[in-house]
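Below, in structure tokens: the form predicted on its own, a single chain.
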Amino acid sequence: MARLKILFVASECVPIVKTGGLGDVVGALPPALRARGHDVRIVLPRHRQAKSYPAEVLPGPLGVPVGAGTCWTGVYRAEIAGGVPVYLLEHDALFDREGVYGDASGEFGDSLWRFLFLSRGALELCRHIDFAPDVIHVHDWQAALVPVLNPPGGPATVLSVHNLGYQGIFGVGELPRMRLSPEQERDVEYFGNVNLLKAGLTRATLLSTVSPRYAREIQSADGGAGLDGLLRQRRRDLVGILNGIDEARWNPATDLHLPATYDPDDLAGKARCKAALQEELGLPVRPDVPLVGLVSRLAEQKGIDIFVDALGYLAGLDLQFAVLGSGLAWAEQVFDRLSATTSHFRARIGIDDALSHRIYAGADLFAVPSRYEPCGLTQLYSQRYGTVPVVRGVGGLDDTVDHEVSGFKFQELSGRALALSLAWAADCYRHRPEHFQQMQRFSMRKRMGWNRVAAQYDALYRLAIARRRGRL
């Protein structure tokens, strides 16, 4: 099949920056298309995070109009994984910041001005570097408005949602010195605002999501965020496509962060595991405690909240917990606190990825009780590691696991469904050993990198061309 020219616009990228799983899709897709043939390239702004990445300078500034006026950026080019270019646009005062997004003092007031900066800038750039893609694919609301700007005759475009939660709204009171045409206007406003999402929803020629369950979500009341009606009028361009893992990086068989390595074919390993991150973590060393772990965003969104809760039912039960992230302010003072308290509970509070890969390791049960989620990346790495995952049947959870063959399922959003089901999981652990293990080894053999996500993609990519030239 014909070579495509693919162009990636986002916000975030690894191992440049990151803060979430976007940054994870876009430092992986893009090499797995890369090696199907296809020239792929992707635009970033260049945050003060991605100042510390190897990149060298091109010739010559280039001109954005934002505004009243025409914003210069250097442009630097880089390389990640596969060979594949990275172009960052350089704007100290949009993006030499200590976050990516806001900082301790809360989301930053004019990312209205910074991603239209990085929208304009991306299709700028193409005219700059002399590339003209067959497609370019855009990724949440900070690139939403790419397929707006995209001019008549432009290549087609795909906008993928990430998390619908997020939607990129502002004030109308913006919308003058954004220099757009009437009908662009008509794109962003949205019950007297401006929203960018929207916008992308809008215009673009396709529309993906990262599952099946979740691109049937948000076309509901429940799940929409708003938008839902939107949805539901392009449900004929909507696909959902599961996101993949990088199976190189994350493999229990020569994972360096562990202390010992083990495969489906020999567990043993995964018990030596489990006790040197007790020992770590200053747990008890028993092999034969459930040891449960949750590595997650200390966020509402993860049903941190119903994670609590859950703990209150579970007390009197025989079980460990290893908990590792940050966030909510609240829910630092609890973990802390059982930590400080118990001899079952240690809770690690911030980012650390080496203790993340220990956990997925050493853990037997992994808790995801999310009220929403898109795709989730942590129940694909605790299967891959063998420890089985217990997660609340909603979006890409309900795609990814199947209930007592690679993991458990519940329903009911509350802190008693969720300690009924890690109940069950354990005494299956306890008492049907076997059954336990074969779901360990069932998980741990599936394939879930990202050539089968690619190759999706590629088909997708070529349905909207086709549809943008008008031929379907």
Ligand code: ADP
The other form holds:
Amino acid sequence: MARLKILFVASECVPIVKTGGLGDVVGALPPALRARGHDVRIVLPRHRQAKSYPAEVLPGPLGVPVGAGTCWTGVYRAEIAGGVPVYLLEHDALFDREGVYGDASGEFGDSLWRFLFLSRGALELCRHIDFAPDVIHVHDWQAALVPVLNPPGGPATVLSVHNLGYQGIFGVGELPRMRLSPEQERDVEYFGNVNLLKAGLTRATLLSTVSPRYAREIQSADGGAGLDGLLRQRRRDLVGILNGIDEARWNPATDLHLPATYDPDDLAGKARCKAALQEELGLPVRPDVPLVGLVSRLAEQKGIDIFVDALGYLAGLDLQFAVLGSGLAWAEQVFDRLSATTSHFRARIGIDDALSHRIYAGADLFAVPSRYEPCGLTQLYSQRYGTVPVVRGVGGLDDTVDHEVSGFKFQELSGRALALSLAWAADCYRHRPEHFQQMQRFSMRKRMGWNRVAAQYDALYRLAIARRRGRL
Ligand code: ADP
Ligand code: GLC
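The form predicted together with the ligand, contrasted with the form predicted on its own above:
Okay, now the whole complex, with that chain kicking things off.
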């Protein structure tokens, strides 16, 4: 089949910059597409976090029209796994900052201009490096203006929604300074606001999201975050493609972050990982007690309040908890306090990739009590490491966990329901060890790599190209 030229536009990409699962996906899908023979390239902002990544500067600068003026932009070229080129657009006034989307004092106030810059910059870059993509694959609201700015006769566009809860909403007073045509302004406007995701959902040739169930949920009033009407209108152009995981980076048999490695045929190393994790965190080193892990952004979406409620219900049971996360200040405080005042609970506040690997490996159970979850990767990583996930049956969690086969599921959004499910799972760990180990081995052997997923995107791109050319 013909080789495609594909441009990814996103705000994050592992291992250059990551705040969540979006970075994992953008760092892993392009190498899998390249392995299928495609010429795939990525455009990212050169966030401060990206500056330590090796890159060569290209002749420039590139002029990107934003607001009243032109942003003069340095262009850097780096490479990630498989030799996939990444173009980093440097404009320090917009991106040389402590955080990616905000800092200790909150979200950055100028993100409209930061990501208008990214979208216009990506299109300008194609001319600058003489790259004419067949399809541009844009991710989330940060890149959602690309389909709107894409000129008639330009490439097909695919917009992937990783999280409908973040739309890029700004005051309508900014509209005149965005320098859009009246038609583009209509795409961008939504109930008296500027809404970047809505604009992309209106204009992209095809739409995708990261699990089949989430693709259905977002078409309902409950899950649609105000955009369900538009998504229902476009339901024939919307598909749910389940994320994969990078099976090389997340592999308990080779993982250099672990004190011991293991595989489904021999779980002895996992017991060593558990003891080392208990010791590292200052938990009593006991093989018999079920250890529950949680690695998460501490955000409302993730049901952290539910988790805290569940801890109350579980107080009488002999369980341990290992938590890693950062985000909501109240949650950080509660976790710090519990760590200081109890012997069975330890939290580390912050972002720590190496520790996350040690928790996926060292825990027995893993809690994911999300309010909603487009796909979710942590339940996939824990399955890969033989750590049995206890998840709420929503979105991609529902699609990737089979109750009593690869994990445990509960439905009701309450601390009580999570506590019951964790208690049931802990009981299985203690009293049905053969069944528990069967679940561990089954999950570890599941194939969750990107190759099959890349084949689905390949088909989606070809459909988008045919559609854009008016053939479908
Ligand atoms: P989301 O993108 O909504 O945060 P996902 O489950 O898709 O949720 O992906 C989360 C990713 O971020 C996973 O790779 C997870 O290991 C990682 N992660 C979350 N919190 C932390 C943290 N505090 N330290 C290190 N990695 C984290
Ligand atoms: C988002 C979602 C998460 C998903 C990730 C990668 O951050 O919240 O569910 O796994 O994107 O697609």
